[in-house]
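First, one chain by itself in structure tokens, the form predicted on its own.
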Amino acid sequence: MIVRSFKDIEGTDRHIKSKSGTWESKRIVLAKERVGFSVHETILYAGTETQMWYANHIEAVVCTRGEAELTDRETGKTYTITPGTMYLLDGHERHTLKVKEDFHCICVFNPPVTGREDHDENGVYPLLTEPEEV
């Protein structure tokens, strides 16, 4: 059993702050536990846009605290996200996040990341693991 909070991991190497400067997380739950799965709550900062494509993940998010216009770059349909609202990137969508008020979210990856990734020039997470146990 693992119990942590998101305050035990402030500053340590699971708190993560974006090369762009649009984002911080806090990476609870990792690929090294190896649960198939990792958990982290995110904040993106208001007034910023990020563009992302998890070409190698399924994300879900559900907003905790803030406002966002979600825009699937794919289709282009545009979805108002707030507290309470989940979206869940099953196809590997292209999409984009402004930023109006703060944005508190918890994700989940799958496959889970291990806390070393950083969106690239095109916003896609590389697919990195943990070495195999022996």
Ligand SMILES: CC(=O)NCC[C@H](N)C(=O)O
Given for the second form:
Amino acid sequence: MIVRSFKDIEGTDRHIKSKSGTWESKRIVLAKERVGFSVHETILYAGTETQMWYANHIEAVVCTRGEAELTDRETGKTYTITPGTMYLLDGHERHTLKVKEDFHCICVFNPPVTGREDHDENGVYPLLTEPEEV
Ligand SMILES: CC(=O)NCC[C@H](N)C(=O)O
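Mind giving me the form predicted in complex with this ligand, seeing as the form predicted on its own was just shown?
So here's everything in the complex, that chain up top.
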């Protein structure tokens, strides 16, 4: 069993700030835990816009605080995401988050991220894995 708090991982290599400067994320469960998913607490900053495309991952995002406008760039549909609302990228949709108020969310990725990914110019994370233990 693993017990850990988001407070414990602040400032460690589980806590990353994006190159884009639009978000930060604390990864409380990562690929190295070898459970098939990762769990993150992410904050996207008010006034920013982030384009993403998880071509290699499925992501569920549960908003816990703040507000953002989510655009599904496959359909052009927009959604207002506020606390208690979840979006699930079950079709690897290209999407954009335009943040009205600092947007706090819990994200689950399958396959899990290793912690070494950052979005490329298309908003994609590469598919990285942890080396097999010997
Ligand atoms: C909502 C979202 O996908 N934000 C980007 C960061 C991601 N949650 C991560 O922690 O890598």
